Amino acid sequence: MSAPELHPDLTLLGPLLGTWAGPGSGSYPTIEPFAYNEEITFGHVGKPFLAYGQKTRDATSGLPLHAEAGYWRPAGPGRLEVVLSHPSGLLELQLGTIEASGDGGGAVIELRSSAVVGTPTAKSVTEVHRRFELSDDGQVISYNVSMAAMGQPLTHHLHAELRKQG
């Protein structure tokens, strides 16, 4: 059975497709500095949509980190809504925009959280801001994460570089 044709709104989200991994770093005013790896994947079904999960893990001991799941969709040109489930109890719904960066397929997304939801004992986060930024060749994503949680203003949290896979 073949791979389904991408649907024409995902254009500037396709260079996503794939796999994606590498190593990224942790900050909070709350914990101590960390190192972890990261796999993200996205994938589509040839629906508006991409279907999306990520994992890391302890860079040292291998341990499991954090996971999460989600959809990426188009929501007109250049904007997005990101919709995102933590297995830590907490719903993100993420608003942004996609630019076309460089002439060989790169890009900047954006996105800010219009609401944070949490399980009644999830931590509590307030806001979360991600950028990624695509390389011009298709083979690298860069991003940063920030975030307002447990009583901190949003503050820089992480920042990984992965490198397509495959």
Given for the second form:
2 protein chains.
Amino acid sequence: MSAPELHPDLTLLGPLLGTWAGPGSGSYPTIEPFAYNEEITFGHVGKPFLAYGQKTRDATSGLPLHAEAGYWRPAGPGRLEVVLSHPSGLLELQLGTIEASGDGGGAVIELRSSAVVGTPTAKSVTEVHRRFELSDDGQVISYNVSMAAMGQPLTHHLHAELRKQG
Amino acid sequence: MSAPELHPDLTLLGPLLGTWAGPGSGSYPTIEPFAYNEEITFGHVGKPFLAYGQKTRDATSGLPLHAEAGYWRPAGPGRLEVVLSHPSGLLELQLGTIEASGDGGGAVIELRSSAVVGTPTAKSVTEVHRRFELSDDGQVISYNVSMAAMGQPLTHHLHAELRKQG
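Having seen the form predicted alone, could you give me the form predicted in complex with another copy of the chain?
Up next: the whole complex, starting with the chain shown before.
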């Protein structure tokens, strides 16, 4: 089947479409720092949302670490809603903004959790902030994630820099 | 890469692994009845969860209808936690049970939402029950979904019967 036309509400989010890969690093007061390789995919089916998936592997062993799956929804001009599931038993509802930046293909996305819900066996996470920056003519995504978890205040947790594949 | 070994906590859930496809039908007091074709995939990476994805298409037009993505986690013997994201802006946290049934490869899974969270632009859903039955020597999944939404009490919403592919 031919690819469907991009929904007009996705104009600002369109540059995210595709597969992105690169290295990242994580830290948190309760754990040892770690390094990972990540792959993110954004897809669409012609409707006004992007399907989002993310997987990371340990930079040394290559073994699977984390994953996330969910959807990004435009919610009016420059506004975003993101719903995410984690295999660790967490659900994130993120609200935020997307703004074009720079001369060509750049954008800044700021997301803040309005709800974080965990299953009975999940670790306690109460707040997650995510900031994505699209740069280098839309060829690089870098992001920072901060979280409040395990009794810690909002603290930097993850940073990665991913390059568009293919 | 070779497929990783199934985590021992996934023994009961293992028969779900793979791709399932078939027809379904939906109804609800607030909408016209509809027919769809569905594909579900369950995957694993060697860790104690299954990655779950679902997509439906209109039975007549073939256009995309719904999708879901999330993770299924064993939470002690016969107990399950499921986290799901919907492109409609909903998050479901489901808790329930899995029990082997019949002589070979059968199982019954009962899930009830302990939380349903929606973005500001999502429709109001307050409760979702899901029942899956694995039968025919583990070759068929049928399910029923009921939900309380848009001011309606818990009401039957979806039924489908999917056959294992490949």
